[in-house]
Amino acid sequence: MPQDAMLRRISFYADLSDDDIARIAEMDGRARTFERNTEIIDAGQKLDCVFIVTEGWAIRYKTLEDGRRQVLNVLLPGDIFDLQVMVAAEADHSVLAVTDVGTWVVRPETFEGLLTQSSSLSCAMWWMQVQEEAFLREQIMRNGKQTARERIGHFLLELHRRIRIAGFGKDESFRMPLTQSIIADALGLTPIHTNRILRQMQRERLIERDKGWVTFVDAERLADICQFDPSYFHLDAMRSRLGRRV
């Protein structure tokens, strides 16, 4: 069912009862697919629904008048946007489909009702929002203080961990459909410099890239280089509450 991605993501943060699972499965909405490189949301667009990513990758971004773009974050299966619809009438950012993207579109009142019916679902959503804020803080630190090499390494390690939580990828590798231009716009770099750093990382046997896949050859050394500390994912509490390996 299209809600599987959301169920998989939320189940990572909460012990769901059979009733909770049934509520998600029966959540009223409609499937909508966006082709690669199409806008899902345009800045200034009137918002009237919440989107749940069921498959594919998208980016949230803002642009300046001269066309320069800042990628704010990457949206993966199980991610939910735009909760801004709960409090605002217009989008203050844009969302672009990087690959073909499947979504489950839900009315805001339906989504709100889902959370008010279950404390477990409400708590899981709270954890997800805490994590979203943590990602944005790391983005500010990355772009404000780290070198280009550190930024790219940190970004790749973060994406890999997120993808593993979403139930995709492998222990040391993941498929990454982001172009070097998107990575550059996320990290405040130029595409040329991004390409140079990625090649350098390959020469240093930190990563390998092949047909859209990124493999960590020495993830521990890369984490040391870019000071990647996954504690900002705030999963320790989940580890103790749910007894899961994260």
The other form holds:
2 protein chains.
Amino acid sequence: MPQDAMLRRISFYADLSDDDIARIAEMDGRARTFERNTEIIDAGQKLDCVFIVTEGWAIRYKTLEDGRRQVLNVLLPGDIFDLQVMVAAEADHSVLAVTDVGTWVVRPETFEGLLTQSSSLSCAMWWMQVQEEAFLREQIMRNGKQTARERIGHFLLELHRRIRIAGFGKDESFRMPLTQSIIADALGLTPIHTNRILRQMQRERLIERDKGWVTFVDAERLADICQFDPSYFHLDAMRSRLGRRV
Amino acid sequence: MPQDAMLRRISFYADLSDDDIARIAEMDGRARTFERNTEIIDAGQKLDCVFIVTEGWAIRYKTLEDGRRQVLNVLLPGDIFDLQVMVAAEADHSVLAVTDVGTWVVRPETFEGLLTQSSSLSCAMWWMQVQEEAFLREQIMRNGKQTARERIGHFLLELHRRIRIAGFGKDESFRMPLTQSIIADALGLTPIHTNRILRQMQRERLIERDKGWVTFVDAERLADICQFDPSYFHLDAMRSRLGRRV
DNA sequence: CGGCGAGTTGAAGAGCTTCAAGCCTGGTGG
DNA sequence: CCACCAGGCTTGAAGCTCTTCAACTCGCCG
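Please show me the structure of the same protein in the form predicted in complex with the DNA, now that we have looked at it in the form predicted alone.
Following is the full complex, with the preceding chain placed first.
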């Protein structure tokens, strides 16, 4: 069911009642799929619906007039975008399907209804929002003050953790469909340099790459090198609030 | 009155009724001031109140373990931080007073009451939130894909516009209390290079600097050079929603 | 089998950093 | 009233990280 990804994700942020689950399952909306390499949202377009990623990877990005592209963030299954639609804003950036992407499209009123009806759902949405903003801040930190090597390691560790939260991947590895060009555009590097650093990290046995999978050989050492401190995920706060492991 | 800055700012985002204005004026809270160069919020601390800047400049920043500092954003009079407190999160970054800073401190319940009582206020808050996230994204873009020269110009143009919205500055100039070190830490540069570029921009007669004031000699040319496109402020959308100039 | 997108590698060069030193200005105290 | 100090600003020179340009390889799909 297309709402599964959303359910799985929201359960991570809040304890849902049976009513909540029913509300999400019966939520009015329609499925819409996007082929890989197609635009889901174009910068400048009027936003009129909330999207929930049910499947696949997408990227938010901005382009400068001369074509330079900056990837802002990665969207994974369970991610919701954009709550901006609530104030009828225009998109100030674009969203591109990196793989084939499945979405569930919901009218803002429907979504708003969901939030006002259930304080658990509303709270979960706040958490997702807080986390998303934290990702943006961490992205600024990484690209502003870290070396290419640190950026790439940090980025991979973040993605791994997010993929695990979304319910995919394994303990030390995950499928990573982003091209080196996309990684480069996310981290403010050239694809060439990104490639060199990735190869170097393999040579140093920090990571392994095979058929689109990334494996951390020694995640702790890597986290140490990159100064990856996952406190910005706010998992502790959620844990203590919910009284369970997250 | 300390709430003035907040009133002035919110009026920018929504048409307030007399009731709304009264609600803000009577909002329960206390004034608190911070001397320049003191911490307003420390990373890791439990957030328990909403702050509204009534006076002065502050910066949000993160530090790496080895001391490298990244400035994430600048806080100006009228800015509200942090709505994260609504989910009782811990601060994942710090806030530092750059000048002497006046704040109005409000309990989350009080603030939430304000939002639930008035849809205008709630809507204004959404706009501020959308705008703040847009600033973060623009910061990522700038630092990731622009040259030092472009970054500095873009940053100055953004600050000028924000200061104007906050109700300060003049058409082509504004008081800018950030040191070159802070600018450097915001833009992922060294203070030395920041200085060189600033001087170069003066020599090219793009800007003038005097006694902490920055003046744009030819704002249009500068915006062109930096590819500064203020659509991320979402002013058009607000204008059409409110039916007035903003 | 051919072509295309993605990945890989080398060599040269630009942009920014690092280290080092001097300057300017506003505030403090004798 | 002036000397002095500290923080911020300014400039030079050398060097490193990352970019640019160019070419080649690999794997996949029609």
